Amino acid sequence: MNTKLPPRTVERLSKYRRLLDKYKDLEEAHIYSHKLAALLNLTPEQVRRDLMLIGLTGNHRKGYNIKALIGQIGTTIDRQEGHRVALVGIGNLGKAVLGFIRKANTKMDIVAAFDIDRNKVNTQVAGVACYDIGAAAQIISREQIRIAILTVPPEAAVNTATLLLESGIRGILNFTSVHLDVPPGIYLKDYDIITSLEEIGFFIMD
């Protein structure tokens, strides 16, 4: 696994990745530059820049080989025994994210949830257990976990994120659109829908 390349760079290998999966057992396949950048809205020049970062140069003839690209791409940016991940907070969203990610192909493993809700602790969600989040500490020392999705109500975030550093866990998915302030050495990714949702309406405003 390479650190040093780009965060823009990782996000991008994930989704040629993603994308290729579906042609991986086609005899002989093999792909174009120009053809993967027009399926992910890129340029040719960035998709070659970011495989050539990693160690991959196209046929000229005959483009990436598709099989080579999605190997050499796992090298590069998994980790080789996976991700434990936790997911915190089990309500619409959070029962949304589990069952997507439990139906992709990723190294990432949602080993265990939490939640306040005394409905949901000690029950089983898409076939993760959910322990109540007083358990955290406990549950992500013996799950070895140093990844959480965060899909709790903002008012609960800063509070349930703190908890989860001072638990172990060194990078958040933050699903909340409330701000995390966190210390050096933890990863963190805000995903915030209605930031993405207003950026969309600006650009496509007459």
The other form holds:
Protein chains: 2
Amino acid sequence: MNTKLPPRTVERLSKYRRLLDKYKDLEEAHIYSHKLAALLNLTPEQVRRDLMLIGLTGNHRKGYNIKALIGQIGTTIDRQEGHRVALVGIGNLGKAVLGFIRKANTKMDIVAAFDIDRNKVNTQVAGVACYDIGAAAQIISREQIRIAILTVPPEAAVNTATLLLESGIRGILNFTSVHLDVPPGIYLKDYDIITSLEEIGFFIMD
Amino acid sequence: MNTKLPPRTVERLSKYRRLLDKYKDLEEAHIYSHKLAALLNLTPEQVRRDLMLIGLTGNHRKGYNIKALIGQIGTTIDRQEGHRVALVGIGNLGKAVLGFIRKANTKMDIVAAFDIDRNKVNTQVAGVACYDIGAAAQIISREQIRIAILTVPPEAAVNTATLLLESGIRGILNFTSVHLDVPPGIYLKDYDIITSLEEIGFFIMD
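Could you drop in the structure for the form predicted together with another copy of the chain? We only have the form predicted alone so far.
Following is the full complex, with the preceding chain placed first.
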């Protein structure tokens, strides 16, 4: 494990693995860096540099061994025992994200959901136990949860994030589009739909 | 309009604006580049460079005029008449994204939704007309839609994207986590929840 890898490298390693996942049962399958690069709109140099950082070099005649590549990316970026994740805010977006993750092949395990709605608290949502947000500190500690997905309404974003961080959460995937100020040592990733659309809009203008 | 701006710059300009949007009704309000930088975990140099690219320089004593900044970002990245957007795939994720965008203050206007489910076709979803995906070419042309948000199931992703591009779509926001191969001139933006979670997981490991 090398926490010195830049965030963009980790992001790309995760993407290489997801792209190659469908080949994981093959023996001796190889892929060239330029093929992998083309699939992700990267340069072959970028791909080779990323893989070099995790100790992989390609074979000149065949490229990279896919099985070894998937294995080495896993060794580098996965936590052996997976990650225990909480989903906070079980509205439409929360439910959609939950369904999406549970269908994906990932070591991310959603083990608790939180909401303030009495109709949701103490039920199961897609197989996940839903708790009152007031119990967050207790459940997060008991379940050893360190990552939270924040899908609460914007007006609740800041207070909920503060509560989560006080409860021991160390990484937040923020869907609220509200700016969160987090202390050093906390890893925050914003997922801003509007920003993405505006970027697309800009680049397709004549 | 300057399409020579790098994607990351456009993304940051969109973020500056969203962050400062709450101040837009104030007169004479200013902000320093280092304050704006701190809010987004950027360096002040980065902020100044981005704003310089769109012709803005800060005042040494007061920083940047927020009203002018918001206005200039709009002039640079917005299309005057907004963008007409289609939502393709009205499952949980599609509905959540639709609700999210309709609540946001943006020039992105979702004017049509598509699905294959007969129970959804020819209804309104959150005020948006829903059509059969088979009518995509006709509706996209008639409604002058150029951006599509793809929230179909993974197994439908590639075929649906192909159909959309044949129908005149030029930008896709892809939520499916399936890799899409798009021709030059098409702007594709992937929104990959699992990759984001894996990145967070990596950086919070001890």
